[in-house]
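We begin with a single chain expressed as structure tokens, specifically the form predicted alone.
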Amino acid sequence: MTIEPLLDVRGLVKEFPQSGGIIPGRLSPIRAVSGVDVQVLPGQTHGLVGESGCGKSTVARTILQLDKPTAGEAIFEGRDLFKLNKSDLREARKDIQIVFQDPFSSLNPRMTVQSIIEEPFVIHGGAHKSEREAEVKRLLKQVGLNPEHAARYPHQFSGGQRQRVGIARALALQPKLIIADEPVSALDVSIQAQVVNLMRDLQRELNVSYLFIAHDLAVVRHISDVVSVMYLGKIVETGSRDDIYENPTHPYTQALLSAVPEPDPILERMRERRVLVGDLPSPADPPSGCRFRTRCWKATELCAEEEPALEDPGVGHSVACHHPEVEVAISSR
């Protein structure tokens, strides 16, 4: 039986105008996201991974229309979010919440934790003050914080605790989907595991879906059911977690996984490394054909002339590459 996706993003494009130049308005726009498709199923996590500057966070912000999309669709429970009026979009946002990357800058330093977490109730209504206070205490307890600390301010908490406050705020309206935009990248490694485990536990308890955005492959593997690898505004490989981590087929995915260190020093010295050369090209002037070709050790003339389609080359998942390595497996532990 086919399960309908909770969120189905199709052909998402986001362009930003460039300022400056000799003739105003003549510079070509920067295409940060170029035809991205992402599906999030009910109760599952879709991981979106790639290096800094590839457009991951722009995808998140555009879905929520914090940045307006240039083209594409974002179908959420049968409705295109990009075509909703302000009133309907406001209503839809009850079911779609976001956890931001920096837990310090995303929390108002002048507001207590009580006020921060109850703000969604104030904005969307539906609860009296006494009910809001009780719900805030319940939410704090649910994310592993002391309910008695609701009167404190964000600066009185550690980074991990602040991110738990951000998660509690996102859970306040009982959303069906949470977009987590690099939720642990600003935290210490020891705290990252605690926050990721918390999110997994909450998913099992509440059946909430995640679009989990990160550049840390180990974190994405730990929490995701499906993984999409993004490079310079495009998806280059997508499949189940096992597909991507046990049988990476795109050269970029292989390079990302080979950069993850092995805990065993003997295996670390013996294993093959895929080292990328050069810098990430500018999205204002991307390479012709395959966008990864300028850093790829397998690039040919075909790669410069023709953009590869995202399709299954016979490995069980989709890859955008003219020369996929269908028998290479580089696993990361």
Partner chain sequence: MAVPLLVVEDLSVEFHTDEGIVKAVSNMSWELAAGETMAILGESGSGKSVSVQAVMGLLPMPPAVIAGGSIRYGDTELIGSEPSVLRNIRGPEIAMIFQDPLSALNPVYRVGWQIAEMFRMHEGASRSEARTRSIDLMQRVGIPNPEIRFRQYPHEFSGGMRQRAMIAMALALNPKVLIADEPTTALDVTVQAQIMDLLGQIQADTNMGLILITHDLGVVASVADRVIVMYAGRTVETGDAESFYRRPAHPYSKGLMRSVPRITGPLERLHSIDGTPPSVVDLPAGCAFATRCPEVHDRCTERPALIQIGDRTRTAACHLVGEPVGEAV
Contents of the next structure:
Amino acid sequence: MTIEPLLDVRGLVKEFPQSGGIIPGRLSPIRAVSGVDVQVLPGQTHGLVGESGCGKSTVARTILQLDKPTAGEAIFEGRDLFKLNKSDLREARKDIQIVFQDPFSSLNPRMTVQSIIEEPFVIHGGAHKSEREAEVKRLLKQVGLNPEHAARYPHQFSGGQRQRVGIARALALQPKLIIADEPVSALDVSIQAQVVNLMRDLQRELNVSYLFIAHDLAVVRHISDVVSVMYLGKIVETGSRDDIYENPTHPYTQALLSAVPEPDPILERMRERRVLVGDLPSPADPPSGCRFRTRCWKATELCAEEEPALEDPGVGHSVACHHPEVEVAISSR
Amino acid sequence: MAVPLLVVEDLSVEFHTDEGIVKAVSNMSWELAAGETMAILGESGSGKSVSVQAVMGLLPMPPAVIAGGSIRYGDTELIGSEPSVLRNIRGPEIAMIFQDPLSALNPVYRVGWQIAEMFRMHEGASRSEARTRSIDLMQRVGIPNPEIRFRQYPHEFSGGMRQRAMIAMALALNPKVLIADEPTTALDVTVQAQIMDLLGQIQADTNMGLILITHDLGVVASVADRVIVMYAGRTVETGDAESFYRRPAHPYSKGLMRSVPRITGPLERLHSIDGTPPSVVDLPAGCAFATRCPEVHDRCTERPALIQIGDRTRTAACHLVGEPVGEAV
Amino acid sequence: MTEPKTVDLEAVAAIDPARRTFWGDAWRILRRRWLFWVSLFLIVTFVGMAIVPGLYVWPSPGPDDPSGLYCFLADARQGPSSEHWFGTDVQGCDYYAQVTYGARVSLVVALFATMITVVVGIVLGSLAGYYGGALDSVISRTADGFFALPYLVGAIIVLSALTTQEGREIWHVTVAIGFLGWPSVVRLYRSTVLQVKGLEYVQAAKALGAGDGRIIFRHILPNAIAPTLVYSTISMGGIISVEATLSFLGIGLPIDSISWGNMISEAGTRIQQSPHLLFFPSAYLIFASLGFVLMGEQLREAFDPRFR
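Mind sharing the form predicted together with its partner chain? What's above is the form predicted alone.
To see the whole picture, the full complex is given below, headed by that same chain.
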């Protein structure tokens, strides 16, 4: 790729100490994220999908250093975010913003929408009160809210409207990157579509990049240029949107896609479901070798012994599997 | 259609709150026959759960008030019946499972014990008999190693396994009707598929009536026989699933169907329904969807009744469906 | 379909979301409860008594009454009468005036002791809850140590450490009570901080680059203060009794200060002959204390959405 990535995360590891046990520190830490590489190109969206507990949200939180990373680097515009001192990090945070999942807990209930959206300006100084007010009005309009409602409190808005307020706050400092952690999964379907469309429009307008984290493969398909699939702290497959949805190669990706229900009874009955057996293993004690092998229908002894590398098996994108299904696509197509 | 097991007729449920009267369900009617799967679809606040909570007697009263209508199981009217009568119906005859199995299971008791309790309490089974039957049941709902799982606590179960345990408890007394309120919403997509398959298979085995309540149009598409779509406490469309999914009639159903993101098909801009649902405290006198409807017209200030469309299996509450209008894009 | 019979204007205002705030909601709940009004009445009465006792006692002290407290030795230890509603004490002072003037010291001690506990509790609770780690361990274990200490023993130790040769002063008692009271507030406030800290709006502020001070005061404090407010209102009532207990035991306020505790303490020795000396200050003490405790309970229910 010739374009320089805006954000280049390499070898990201995040361990959480396990509490409990009689002697502190005796239990080995839980590796929530275990060596993840993610690149976000300018003006593009990288979708990070996986089921709960796969570590996708931890990736977001560590990049923003809401949690301290254990190892790895995150190069943003040539500088490693993990090595910045406090004041440089504060500066860098102007360029990287976050939108959270829960539109109810992500806005301070005791603050008006005006003070929520202008907070970034207050924190980073500059702009007089009147300028800030004008700016908040402009931002509200930009995210499709009535600028007259700036004096209202968050609980006076619906879920979708609050998520727009959250987006307006994230846009305030004109960031280059927005990390969106499950931004639509708490919303109703008809509202979800509004927010996804808004995010796409804003991207086109402002050339902002997104790291879009979600469990819903269908939503990710509608907004992402590049998609990575995570399982138990690792990326198992990564490629362009078409690679992932038209030519899924990792068994886990295939299973995920085949499990997504479609609102069409006839199509559903024709589809051959690949229903995974069992549950996600505990991240405290991941399986040896390939982490997916305990639920994989293709697992062999090799999978238990050796961890597959994330590389291209000749399909044009990277897959971490010893037995990639190179030519088979899911049967509904 | 066979003789219905459960009949809800003209049911209205209100919540009397400080903020005013919330009309959670207005004049809802449906029937469920044995062996039938009915899906009640709607977004949050549509009242989709309230009607079945009324069936199960789970509404907190006050603030909830059943403002009218009837709920009949066989020959028994459930509204206003003696608690002793209801106890023999709710649970043994009509069982229910919930969205969040963690809060529905008691954290301080072993899962197996909670299932066994159903046999001991309702059928007076002996300890060992209850244990054997519980283990059989756990096996039947696909809980691996049931002997070991029997002795574990809810927190030692994963989300999917907990939902299976809940299903086992609900099935313990061989109910004739099972109500599942968002049974897969809290679960991961791969586990979702497992649970839906399980429910479908159990229903085929037992010929019970199954009611699925969900906001997810996709999840129930493969299992539902019939569909009811709710909006702002009102039924806006009913019909057999196949023809509903092929051609939704009400503008709300159409919009909803088109706003579902897909993993296949053309990658166009997502369709969205503008605006937000009306406050249920202050419902408009006419059609509740009028403020967001792309096909709104003069008559929408009158509240539309459910009108039969096409073959007799389908109805929609829209002034437009009765008239020969071209298919809106 | 049933319509509400009359249009309650307030209910209409409540429906309009533009007018709803956290405090507004609490107020709407409170004002419908008679216990709130009872407790408010009690608090206003006693606080008024503490600020301007002259409003409650008339006529004002005359020139032949140098103490300013209606004392005439000849009338000592009389029971209640139309002239002296609460009777007189051993000095012949009008007991109604005495008990009324006693409100000030009792409430001042309670107020300042509560302020000490709340300020110390919130500062330490914020530090422990927000920063965690070693700081949290030190603060929390110290608080645990205080809990292990029996209250009266603690009070005796602190008061004897503070007392100088000139004797005890009011602020000694205030500080002693405050000093022993902060650990409960720390525990309470710390746990609320821990809850609020994890919420996404706090994370969002962090991601915006907000400093610790801003997060602690702008985002956490307003959302975590309610339980502490409730607790301290209730504890105001408790502290009024604690002060009385200490005074009763003779380790409280200086003997010459007019407080309910001292009055009760003194009356205890004459309970057979003059029960009214015990009855009236005790009754005032109980009602003042009750006022704050009831108010605290009402606030708790108004703030806690589970009661709504």
